[in-house]
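What follows is one chain in structure tokens, specifically the form predicted alone.
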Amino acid sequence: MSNAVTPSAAASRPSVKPPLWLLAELTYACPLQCPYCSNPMEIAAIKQELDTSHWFRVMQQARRMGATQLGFSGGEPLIRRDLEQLIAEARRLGYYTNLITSGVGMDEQRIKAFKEAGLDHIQVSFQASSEELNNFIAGTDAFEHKMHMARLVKQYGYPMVLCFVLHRKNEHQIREILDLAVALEADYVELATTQYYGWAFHNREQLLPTREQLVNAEKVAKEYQDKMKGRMKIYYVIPDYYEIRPKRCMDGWGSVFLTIAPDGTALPCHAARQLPGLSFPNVRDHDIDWIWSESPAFNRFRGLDWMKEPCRSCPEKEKDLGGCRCQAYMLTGDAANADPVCDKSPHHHVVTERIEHVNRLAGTREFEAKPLVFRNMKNSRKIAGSSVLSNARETAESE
């Protein structure tokens, strides 16, 4: 099994457009815990954040390229204290601009300082529909500030954009977690099944619901889609690992999405630089266009040359393009192999046994009492300075 993930030599080039949406992950430092996190467990190892003279030369190359969305992320972007400045040459330069956020670290003066700024939307993360649930996963007491954040959102005429992320845990609120989203007058929600990278793969075992909580949460999601068409959009995506065929991750490897992570580091999607054998270039030492359109990084999986079988012959190769090559990588130890999730790949049978050793276990004491490893800093010292992440990936295949 080769860990390596090296250029072909004989593949062609294909054509590039522009980066169409920009996510600026501003810092790795969030008041939060969420042990589902999709940021790297080596956060702790990851230092020097872009200051904002850096961000803002990110933002102008990239929208002289053509880019028109903008998203502040993290970790929690409120953190950082020039917020508002970015906000506001990102509204000068053009972009639409959202917010990822918790909502911890936000006040109403800041509110109506985003606004000022030029900020087009909000998007308010909640753990869960109780307070005591919520403030578990949070790892902090935040339930009450997140209601209270998010009724000023809406009163200051930000669309109403709720975000839940959904796992084995919380699974059985959803019909208590859309009541939520109805009493808070959402125009948006997104019930956001975990995908399982970073903190979410460690607690991969934790967090898999079963078929039973997915039967029910999709009958829920689609009542409430039903009842509430015209006034609230809601969307719900069954989880990776329940399909048979994979999602076409990211609307493809260097198509649409351009990610800068708050060192600096350019990525295709938020956890590609856990990929072993590619170089993935700082702004700090290029341009967005040679970052872009000419580093070897995001042109290594960039078509359809780089694919080998089965997806090379498939012929629903041009809609998913052979899925995730972050999850690729992760169940099978080759990011150029077919994503596990298709039951044509020949590694089909490692999300299949993962399944089905969640739906034998779940509800025995011993399985549900195994503790969750909660995203922060304590934690991503600890594991990076131990064999877990290799060991997560090693054994993952054997399982």
Contents of the next structure:
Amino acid sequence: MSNAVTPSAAASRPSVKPPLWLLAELTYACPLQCPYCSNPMEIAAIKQELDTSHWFRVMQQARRMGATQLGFSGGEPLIRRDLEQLIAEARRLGYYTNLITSGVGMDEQRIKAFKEAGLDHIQVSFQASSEELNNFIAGTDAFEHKMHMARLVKQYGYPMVLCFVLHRKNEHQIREILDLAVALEADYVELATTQYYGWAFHNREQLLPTREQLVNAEKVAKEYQDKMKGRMKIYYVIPDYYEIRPKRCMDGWGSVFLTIAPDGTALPCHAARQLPGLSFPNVRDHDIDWIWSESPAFNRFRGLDWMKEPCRSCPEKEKDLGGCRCQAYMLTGDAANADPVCDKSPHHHVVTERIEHVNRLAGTREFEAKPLVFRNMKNSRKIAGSSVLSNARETAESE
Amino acid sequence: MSAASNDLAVPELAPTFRFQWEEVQGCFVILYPEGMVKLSPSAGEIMKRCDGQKSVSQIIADLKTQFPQTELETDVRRFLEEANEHGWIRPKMRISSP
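What I would like now is the form predicted together with its partner chain, since the data block earlier showed the form predicted alone; can you produce it?
All chains and molecules follow, beginning with the one already shown.
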């Protein structure tokens, strides 16, 4: 660790701002099987989880550079038996610590232990507002337990974020979802429209909401935002497939977010592993300072110089930074292209064709009968095989 | 003037927020689930004093001692109102004026 005692290189180089957000994906193991999971399809092939001391080192190095937010995620982070230790160390270092969980694997004893270790916040995900649909989407019998956990999270004084991932199969429950959040006294609600990466990309056709669903969801979300003002903060993000300008993805490549995957691979976002031609560094081989400031992968799409047309000459390039590199790759085959969500992109039609297709066929029996592929190790081995790139590329070619 | 900046109000940090100095940023910050607000130097000085011990009038007096050249009272009250609206602080006890 050459940088253990010297001042941070990133802090001394004005061009590279330090990371603020460290997302620690502790494991890809998960008792749930949500078909919209943003983890890569190759989870079964990614082995060798970092151990406790690796994580301590990662957290120390990122904190020294200036990271303040730390998310424990996965997979399901509760599976890690050392989670209490990791939380305690994170808190000692001065992080604001977020546990992003399904609630499965949690009990009162652990909620209490996390509190004592210094955990700041727990985000509990729900798959739907009803037991039946929730358990179907999660691929497990979890709804009642989640309800119980959410109540305990509040009881122990944590600020609580409830996260609902929205898609065509549950978007009609928007009102019931918000009523559930109100009943559970959530402080924040994330109505997280499915983003099409990883498993969600594979299941895109079955998950894309219809225009009609979105109009309704937006209306209801707005209604509750007004009604709950000052008591509950509701974040609602419309799915970018229905936009004509791309999202400012991750607030820029290598700008704010640093994801460390379970095997130690450092990524500018949790979906970036699939991008070809980039060699993402591993925390076993390099310290965070070098990874963030110096590694070729983290510099590849930093700033604006990498852009091609139409982004290069676009007056809005500093606003959206050309959108998402992974989406550009998945939908156009080149990660340096404009995100095709943008209607200035010559590839914009791959997005509009996809949503028109869904809007035309949604609700018809044959179309809705196509089964969702659930996220589990068996399906990962079957579909993704050993190649990290095959899936995204195949689907891109079939556009 | 609302309750939050009333002379007798005793503001304290709300339990669901964290307030701390960030060396790399060179400023005080407020942290909450998945977010951070960087505070200006003056906002940081005010927040630092919202400790559940001092009343608003004591906070103002204390700031006046440390920054005697500045006319700060209106700004302090305005900031406390804002901080209260954001939910960063809450009145520890509220003694209503007679």
